[in-house]
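Just the one chain here, the form predicted on its own, laid out as structure tokens.
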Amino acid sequence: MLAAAAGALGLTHSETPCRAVRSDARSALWLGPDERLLIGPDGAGEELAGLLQRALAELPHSLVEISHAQTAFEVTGAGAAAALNTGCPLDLDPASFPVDMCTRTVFAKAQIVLWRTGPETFRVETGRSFAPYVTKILALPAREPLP
């Protein structure tokens, strides 16, 4: 089923947990044994859902549109991992959390999805209501330079 879904979106099917696969402006993040977060261009939700519904029509599946409840932003630069570690307990060293690794975790008291998209770049997804809280805490290291 996952291979059919990936193929319908023009993505490869990943065999590695907690990894993202990408093609053009589409990405699929493996967040759990039965959970993938699909990311596409703004306004493409209906198109992606249609492609998946056709590809999976004969297979049991659940497809839930969550874009209205989520917001995403990028944390980038030489201090990105250190800034994220002010509220995230994960080891974000590239050897432990390489490019295209992704997971559901916490930042302070907010649940987030964290995806390393480049050597010094992370995508953070969180609930819209938590975004001001997360960004405010992330801004603290910018005010006080890290040692």
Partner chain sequence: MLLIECPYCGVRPELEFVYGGQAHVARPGSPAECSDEQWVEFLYLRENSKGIHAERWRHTHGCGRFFNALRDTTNDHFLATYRVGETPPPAALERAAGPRP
Contents of the next structure:
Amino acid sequence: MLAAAAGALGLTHSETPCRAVRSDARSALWLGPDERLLIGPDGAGEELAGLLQRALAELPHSLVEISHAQTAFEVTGAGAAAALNTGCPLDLDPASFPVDMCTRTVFAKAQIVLWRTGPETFRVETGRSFAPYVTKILALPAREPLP
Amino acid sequence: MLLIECPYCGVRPELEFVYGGQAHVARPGSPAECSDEQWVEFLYLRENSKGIHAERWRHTHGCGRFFNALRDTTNDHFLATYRVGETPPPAALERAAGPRP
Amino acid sequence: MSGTFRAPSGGRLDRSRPLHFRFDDRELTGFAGDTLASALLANGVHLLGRSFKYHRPRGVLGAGSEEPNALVTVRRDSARVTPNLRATQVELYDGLEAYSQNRWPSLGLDFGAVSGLLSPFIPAGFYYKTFMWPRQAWRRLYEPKIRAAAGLGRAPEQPDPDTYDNRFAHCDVLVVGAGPAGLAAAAAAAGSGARVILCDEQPEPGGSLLSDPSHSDAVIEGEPLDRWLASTVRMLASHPRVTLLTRTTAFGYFPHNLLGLNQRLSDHLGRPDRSQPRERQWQVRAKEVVLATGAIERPLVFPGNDRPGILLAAAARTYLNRYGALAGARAVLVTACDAAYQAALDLHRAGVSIEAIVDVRAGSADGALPEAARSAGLPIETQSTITGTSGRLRVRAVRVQKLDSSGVPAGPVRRIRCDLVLMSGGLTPSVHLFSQSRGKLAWDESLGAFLPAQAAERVRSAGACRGVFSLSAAVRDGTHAGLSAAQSAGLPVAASMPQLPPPESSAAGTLGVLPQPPGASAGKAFVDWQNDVTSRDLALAAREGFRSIEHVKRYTTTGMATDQGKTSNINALAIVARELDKAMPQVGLTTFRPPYTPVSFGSFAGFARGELFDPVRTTPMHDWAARNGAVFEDVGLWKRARYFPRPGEDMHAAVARECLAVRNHCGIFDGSTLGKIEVMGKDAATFMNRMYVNAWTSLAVGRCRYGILLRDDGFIYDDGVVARTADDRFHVTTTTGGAAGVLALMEDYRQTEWPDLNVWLTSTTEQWAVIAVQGPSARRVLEPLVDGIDISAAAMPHMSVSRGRICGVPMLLMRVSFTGELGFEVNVPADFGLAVWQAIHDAGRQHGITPYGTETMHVLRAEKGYIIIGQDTDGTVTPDDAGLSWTIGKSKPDFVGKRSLQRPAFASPYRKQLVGLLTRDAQHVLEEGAQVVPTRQRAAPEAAIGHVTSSYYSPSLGRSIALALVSAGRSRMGETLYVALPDGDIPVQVASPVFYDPQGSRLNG
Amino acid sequence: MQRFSGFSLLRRGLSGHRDWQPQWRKAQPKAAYDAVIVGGGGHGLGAAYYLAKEHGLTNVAVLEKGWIGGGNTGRNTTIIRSNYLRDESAALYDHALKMWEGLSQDLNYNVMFSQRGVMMLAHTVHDVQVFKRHVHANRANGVDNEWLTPEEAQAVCPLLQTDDIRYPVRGAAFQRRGGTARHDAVAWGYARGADALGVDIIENCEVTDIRRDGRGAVQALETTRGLIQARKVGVCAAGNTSVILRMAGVRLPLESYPLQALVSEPVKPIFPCVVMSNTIHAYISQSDKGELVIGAGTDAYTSYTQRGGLHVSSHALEAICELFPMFRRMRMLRNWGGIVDVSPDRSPIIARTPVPGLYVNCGWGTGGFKATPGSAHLFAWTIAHDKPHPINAPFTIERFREGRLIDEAAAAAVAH
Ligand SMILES: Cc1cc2nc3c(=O)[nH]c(=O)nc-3n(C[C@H](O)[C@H](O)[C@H](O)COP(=O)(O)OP(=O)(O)OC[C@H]3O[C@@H](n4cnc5c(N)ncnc54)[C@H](O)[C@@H]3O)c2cc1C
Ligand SMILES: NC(=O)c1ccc[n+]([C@@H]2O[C@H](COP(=O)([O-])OP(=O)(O)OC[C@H]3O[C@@H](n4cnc5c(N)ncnc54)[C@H](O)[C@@H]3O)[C@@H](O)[C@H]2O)c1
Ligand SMILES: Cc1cc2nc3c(=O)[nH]c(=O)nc-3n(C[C@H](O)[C@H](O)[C@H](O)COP(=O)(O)O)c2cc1C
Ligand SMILES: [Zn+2]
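Please show me the structure of the same protein in the form predicted together with the partner chain, now that we have looked at it in the form predicted on its own.
Let's see the whole complex now, leading with the same chain.
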């Protein structure tokens, strides 16, 4: 099913846990063994849904749009990992959390999806009502970068 | 805050998990046919082991999957984690029986 | 101006930066680099505080975190007041204000000191034996007095304006302690490529090296001490893989190699940047831990050992070599080990007159250091003891006596005048963190110390904390630990592993009370300075049967003060062992617990305060509600609009208006916080059948049904409307507070009980903004805005669902009602929520549309007898109790909770059932939670037969209404019962819980 | 027994306190007792005391695997109150509360029962409903409990921040008769009292097995200090109950969780009562010695390690700092854990077991200290009469099978 979905979206299918696969504008994030978060350009929800519905019609699956449920933003810069580590308990060293690693995790008292899109860039997704909480914490002062 | 190895995602901090109680407590196939004793057993009676304990965790803030774990409740060391439906890995049980590092 | 006891040179001070500070009412001066303690000593101030119980004058005992005596309050402003700080750890800054504690009216003249006179009658545990008569006096007299006498400083009384920060970190090797061993370990680990964190509680790395004079002739790895220290620190500070944290205490060792670090960022600054946090808590998860926490010198226990001017020998050495402060002019050293001679030598070199070195050991003291002392001309008295001291606010003299061959004091007593007594009973390795990690300690008889033995975590100890005291060995030990830690962390180690040095038994000292003349009762010999526990208290405890060391601790309070017995526990243990005639390991230590030193609450709380205490969840329409005057209530993490008062309205007036608007015209309500779960897959209906009590197979696509979810124990867990949007798809709604729990419960059954089902669950709570439009005009309001759906009564009856568009955006429209009126719930993607709400509100103006909040919603639903989970149920209510048996799919073989409903207690006719209550006085609104009783005349107290769950004034009915859970309630229809209220019983009549429109005709409007 | 009083202190003070006797004997285990209590916490020692005092059963031993009072009795935040919701619970805890009021005099041991009042904060509309229900239910049962407005709450506890916080305080339920007591003194006082009546208190004596006769009735206990015969055995082992009951083949609906507490450095009196907040999970009072005594939550998982996670105590301190922002500069002095045995309805079991002669007192979870005298008293009654006292009659094991739960926690369920 997941392979078919990837195919329909023009993405390579990957079973590697906690890794994102991407093409130009679309990405699929492994969030669980039977769960992918598909991300497309803004407003592409219906288009993606259409593509997938056709491809998956005969296969057991669940496809649910959550583009309004989550807010995404980018944390970038030399201090990005340190700032995230104010609330996120994961090891964000590039060796442990390389580019294109993605996972659901926690940020203080919010759940987030964290995806390292570049050496010093992370995409953070969180429930829309949690976004102010997460961003306020990230914006607190005193965030000198870790060596 | 424990470190727990999710069988899908790897080692993660306890903050991402929710404890799910004792493992391998099967819900009776036909509850209607259970006696009150059998039903209370399923509902409430737990081993509460002091020592090796088979338990469930859910990687709620991760892959979302339930899985099983063997943990020594006298020191909170995990001996193994394994997927739902699997039996505890024998090696871990052996290790549990023998001397520990 | 530098103080009379300031050495002319030396130390790690910046003598070009004098700092002015204040202690009580004295203005004093020190230098940058001083601690409050060193600056006070340099000014000749030794009296720093009063003890806890006897109010004895006290000075400094140590020079670091082990200090039991010198506790002060530091005050920056009226809100930034911090009690109980150790003067030995308070770094001096310009303008520092510190105050002594536990004294009145002043430190020099303290009335509390009368308790010293009473001391014969207030031994350990005295309060358990008295103050019991007369009984009332405990409350009014004794207890307040005891409380007032206890406690040290005063707690701050204004909110703390400072901020605190939190950080998670990971590393291959965490090294705690930056003394020679820790530095060597960190350097070795970093050299192997490991990611290293090195922390030390002190302001600069170096540990005991900082207390060595700069001209010391010792070398490390061929370099003079200070050069090695400087270059190693420079290397570590600039190493990209090393994080060097000073002023950072590893305060706790938690399971799975998690260490808590407390980093103090600004307390040492004269003018801190207020935008920066005061402290940061690090939670470090280390693959491997190296503990290089050093050792603490043991004081000696002898009568009068607590006077100001009596210090640990190493502390006096630190004051001199590190801070250029002389602790006195005429010193007596009392020692039980060679190492302490170094202190006498250093002080002698600095011009302090060494009046005597009293060595309690039997031998001739012929080690290198004693020899050096001898050749420096210092008077050494071996095989001697100290039997007392004198001096009021400062030590003035000591009494010394020779020991006979059996170790008992005999012969003449020599009185030696002095203003400084240095003491050393040997070193106690700091095994706190190792022990916290649940590592096992082993007693080393020859060293007279507990040492780390069996580790329970991935940890090793190095240097003085495992009994390796000599410098070169400690460095070697550190290097070994660093390399092997890196190796265990999985790094290839190139360097060759040095040999592991053994613990050094030659450093053994003495434990327990120094030999005293038989029968002597001269003064108190303190074991725990801060809690005023004497050797006699310990003996008393043993005599009274407190034989476990844990009992002794609790009965005498030894080791329970703010220093947690860093200097006292081992002496206490030795004394108890002797009293009980047991070996040390048989008695054992008390349990080490976090924190290593006290840690501020604020650093645990971090940024979690106010709006960051918990996320504040708001709906897409929140700002509109706020702008329109809504009063919000907290429901879980959500803010929900409770009512929308107009000027001059209180809640009741607003709610009455909102209720009538809905009943007569139309209301608009933000239901976005309701939980929503998309249940999808070809087995979705099967899954729903098994989870909910209802029958779902028969629910046609496009229809909705009110669902009830039980736990397997048979009690109602949650409820909500479920819409079937496709054959394989259900849109499930839950209560606001229940959303996460319901999803978790469903996932549990899905994954672990029925993994074979093809069904998946997705939370869509936040995907949808939900706008309830309720009231007779609801259809008229919506009609012009809706596209693609015929919302006429015929085409879209009550409990139906349809997809279409509203205001041009996609919509899931449900015709449902929690008010009893014609109603719709408009679900639109959240980003459009506000615009659609606004549009509906605008369109509804001509129909009298009124925004209403949760309070009105509650009244409206109560009029209809609809329950609120958690208000009309409390986790012990079954569907039948709530009058909801009709929801149960009768032919289903099973669903979650079904079997429990057959348990004996569930068949009782006396179960509490949901009924309506009508007060005889229609205007009387009952109190929620009030108890229902069967008769008015009763011998109080009598068991209630139920309670009021919901109670409101119903504006539509013009009377009060109430829902209640009443034993056998449904069989009591029409009966008069009473509701017990403080000002009398209120008669009520049992009625149907449906007060308004019982036929439900309005729903179908 | 040497009487304790101000006078005795004075008299012995003059002779250097040399002639105080042990407060309880270091008894050697005898081969047989009429009744044995397993577990030397407050409940066990108290049960032995009342067996001897009220039921004339003096050939009794208390077996404690470590040192008496070293279990949860020595680890708890000592909050005492009786304003429970369910009638059965209120009766049980109020029975205890009444006994607390005379306990120091009864034992001739000052347990420092301090009726400072216990305040339970309501932060949400739902909390208000729940606590008002408590107030009404208690009043109907003759248990004191009153409703305070936020202003009234602040008048009782001036440090309390009721506004400008994440969950403003909407009121509080206040039980003036509630308070705290000196935990250790409870264990020692009962031990001394029981010992004086002839009870043997045997420390360092761990029960390792239970022997039964042909009928299945209790016959003897195997211990680390030898075999001890007894026909009546009462188990008061808190977190370890499951382990002991399993020795007799009895399984109980219990799970053992770590629960943490912590104290601050001692300060002069500043905190006049006990404040509890269930919604944001914090409990705080100030002890006679001056420490702020703070309760944290349980860890999520079962464990016997008597410690817990850092995040759990941090969470409690967050809540304390939110309610009392001046305490951010106070410092934690010590943090520890205990093991609490939690039953499915959060109510205790004080009952006979299916094994004749075996009785159990357990399931107190996070709140059994307050019940100590009452529970001990009723348990002794139950053992002596081989049937429950009316007050503990509802607290059986069978209630779980029958579905007759006494659910205190359920009432706090959050919703809507
Ligand atoms: C952190 C914390 C805070 C708490 N706060 C409160 C509070 O504020 N208010 C309140 O009312 N309650 C509180 N409690 C709960 C309360 O402490 C307990 O319910 C109560 O003290 C239990 O007393 P007990 O005598 O039953 O058990 P314990 O005092 O635990 O005694 C049981 C004894 O049994 C012994 N034992 C176990 N196994 C064996 C064996 N095999 N052989 C021999 N002996 C054995 C143990 O060593 C132990 O000494 C708290 C608990 C904790 C841990
Ligand atoms: N008191 C003394 O004078 C004394 C005692 C023992 C050893 N020594 C000397 O020290 C050398 C051994 O060096 P070492 O490196 O083992 O010990 P050390 O005493 O030099 O260093 C230990 C360091 O650990 C720090 N520390 C302790 N606990 C800590 C915690 N929980 N968090 C953060 N920091 C903490 C201390 O502040 C200190 O800087 C030898 O040369 C020996 O002669 C001196
Ligand atoms: C109400 C109460 C107050 C306490 N006050 C102190 C205290 O002032 N100082 C201290 O060191 N420990 C204090 N403790 C904690 C004990 O030292 C100890 O941690 C606790 O009894 C658990 O035992 P353990 O840590 O030895 O396992 C207190 C404990 C309780 C229950
Ligand atoms: Zn996972």
